[in-house]
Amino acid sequence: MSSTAPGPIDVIVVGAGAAGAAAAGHLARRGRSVLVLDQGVFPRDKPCGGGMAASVQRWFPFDLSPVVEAVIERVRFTWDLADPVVAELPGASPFWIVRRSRLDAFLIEQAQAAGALFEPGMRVERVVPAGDHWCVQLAATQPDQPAPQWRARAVLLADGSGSRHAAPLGLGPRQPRFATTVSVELEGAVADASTAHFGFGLVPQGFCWAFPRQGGTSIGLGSFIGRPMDGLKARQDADAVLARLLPSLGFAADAGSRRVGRLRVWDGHHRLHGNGVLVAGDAASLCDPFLAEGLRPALLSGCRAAEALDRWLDGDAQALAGYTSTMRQEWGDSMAWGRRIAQVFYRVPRVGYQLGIKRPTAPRRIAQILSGEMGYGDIAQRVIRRLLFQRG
């Protein structure tokens, strides 16, 4: 996959995910000059349930079927493994499960195809302006040589929940608040490829899932409000729902490799914009703070940041200012409302279960949230209004 650059660059992309790989692959068929930069070498393993909406394909001009492992046509959601409610999924195919290891090496592809360079195995040390342009300095191959750097009018960074250059740069939020996970991939026969599970009531101030993917089941657990949680205390915990999860499922107590992780969750409205520079995906906190989506807003904020790169290079000086703008319009406005449902659901999720899961219409509606046909605002004032009535 690696390549050298000639000449100028339009565009550094820091981060080859699935953000940086839909910008990258977006700017190229525009004729733009890009480089993507990635510490991991390629194909790569990352921990995430992969499940995102079918509705993404429409952002893209090739087809998206050779990665998509499982297609979802309903949800079970259930309360400390009982109590279970199903809801149909809309629409042919809305909800698709990937493997990111396939999903991300994909998209890099189309990106190379489309004429954009690739240089995995790269640590990006620091960015910073240099004029007219931008630095992207990486790290020191030998001690006694000085660091490689690039150059390029504008920088896309895309560089995941453990982004250390958003931040520096003015970009998203200072503090980030972060979600504590814990991964668990899980080989064997699924009895049911075509169903999602949700599970309320055994993490606390969370929820875990089970989404069937080929050839087995990815297994995530979340905790999504309060402070998150040291690694060892995270293992210990999970270990403890697993050994109840895990059996329900038809696998052993103890089966699967398990990873513990933070996810950087969405956490108010911020600039995702500087002079020639942009952030999106999972370092500009796009995660939805109450069902953990993180797959369409990376891949919204990559196609939309193209765009955005794309104008603000042909001249148009407000080009970037109108990507947080349309982001914000586009995904945050509804995560503003999908937080404070997060909020009073994770402090009292016996009663939000009851009341809001439960309840004749809920299902529905939350499918259609995750199939992208409806937004947190469309059901918020409702949800919060019957839910902080209940408490009082």
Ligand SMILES: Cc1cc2nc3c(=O)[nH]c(=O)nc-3n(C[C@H](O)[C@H](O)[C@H](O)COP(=O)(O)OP(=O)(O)OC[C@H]3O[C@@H](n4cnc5c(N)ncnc54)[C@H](O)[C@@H]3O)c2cc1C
Contents of the next structure:
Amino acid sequence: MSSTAPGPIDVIVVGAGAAGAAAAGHLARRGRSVLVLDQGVFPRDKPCGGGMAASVQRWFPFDLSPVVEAVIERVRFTWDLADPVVAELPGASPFWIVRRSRLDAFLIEQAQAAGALFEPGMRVERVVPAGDHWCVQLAATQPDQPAPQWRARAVLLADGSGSRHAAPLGLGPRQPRFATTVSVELEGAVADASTAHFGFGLVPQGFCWAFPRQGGTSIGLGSFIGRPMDGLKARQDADAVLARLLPSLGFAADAGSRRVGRLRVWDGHHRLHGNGVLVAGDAASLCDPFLAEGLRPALLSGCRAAEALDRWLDGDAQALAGYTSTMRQEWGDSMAWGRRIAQVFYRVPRVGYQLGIKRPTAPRRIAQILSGEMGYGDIAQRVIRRLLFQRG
Ligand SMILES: Cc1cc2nc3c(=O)[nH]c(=O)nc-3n(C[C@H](O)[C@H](O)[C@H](O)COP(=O)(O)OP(=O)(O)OC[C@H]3O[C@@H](n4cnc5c(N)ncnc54)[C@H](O)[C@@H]3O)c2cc1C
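Moving on from the form predicted on its own, kindly provide the form predicted in complex with the named molecule as a structure.
And the full complex, kicking off with our chain again.
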């Protein structure tokens, strides 16, 4: 390991997940020198359903299909494993399932091919301003040795839901809000490789999902409002839900190992920029607080952050503030409505299911939301009025 990369670095990206890898590629393709540091060893596993609107393809100059494991043609909703609603997704705007170990490795390989340097297995401990540069430090490996560090003109924080660097730099919410998640990866045959399942009525203040992928199924549970649960309670509650859910999908009640996690969700408009520093993806608390969609905003913010940093490095002093405004306009305004829908829906989920999901027009609307064709703002006022006044 070298403690300094050759030549001056324009941008250090902390985290090579969806947001960081997307940003690194865009910066490198613009001719910027980029160093990406990630604590993981790639390809690394990452608990995630991997459901993603195919519309994200428009943000990349290369084909993403090599990492698409399933193309979802229909979505099946249930209430307490019964009362199903099936929505056909229009062919023009499909919903993809990816495996994160493959997607993230593919994006970082594309970034490397464009010239970005990638150093896996590097845990960033400190990100501090140093005059007109930023200094990014790892932990010291030996007590008597200085900590390895790099200097760069700018830093992009893309270190995910557990980010320890964003809040101290005044980026994103001071106290992030978390959803509690449990994920289970099941290998083996998939009953229907083109249907995604969303189950309501089993998980308090949330829902569960089952997404097909090559040679298996990804199951997840998410609880979105209220205080995040401690790990043991979440695990016990999840075991009880899974004991009912898994047999309904043709798996043994105790199949798979369960991983409890905390996912930062969107909770208000916040500043995502400082002087020479931006935050993207989960570290910026962009994940949808209603449906846990975090991949699309991670990729979008990675792309927009790269555009802003590129302009800022060219001398446009307003470019980084422009990133905060762009993310608000392209994502945050919709999430503000998504959060309100979540607050109403998850308090009265049975009513929400009957009046929100079982409506004749719902399948088309759901398809449009999942495909990214429509934002929550387009439907929110009607949905909230219907739920509050419980009118069909
Ligand atoms: C169970 C579950 C299911 C989900 N399902 C879906 C879904 O189906 N669809 C969807 O759109 N979203 C889903 N999400 C949300 C989605 O996974 C996240 O929103 C997405 O991963 C955000 O990408 P990111 O790049 O911001 O963060 P991450 O993918 O978490 O990447 C952050 C990276 O930073 C690295 N890192 C962290 N700290 C440091 C450090 N100090 N030094 C160096 N590196 C560091 C990590 O190793 C990691 O590689 C799900 C989340 C969970 C928990």
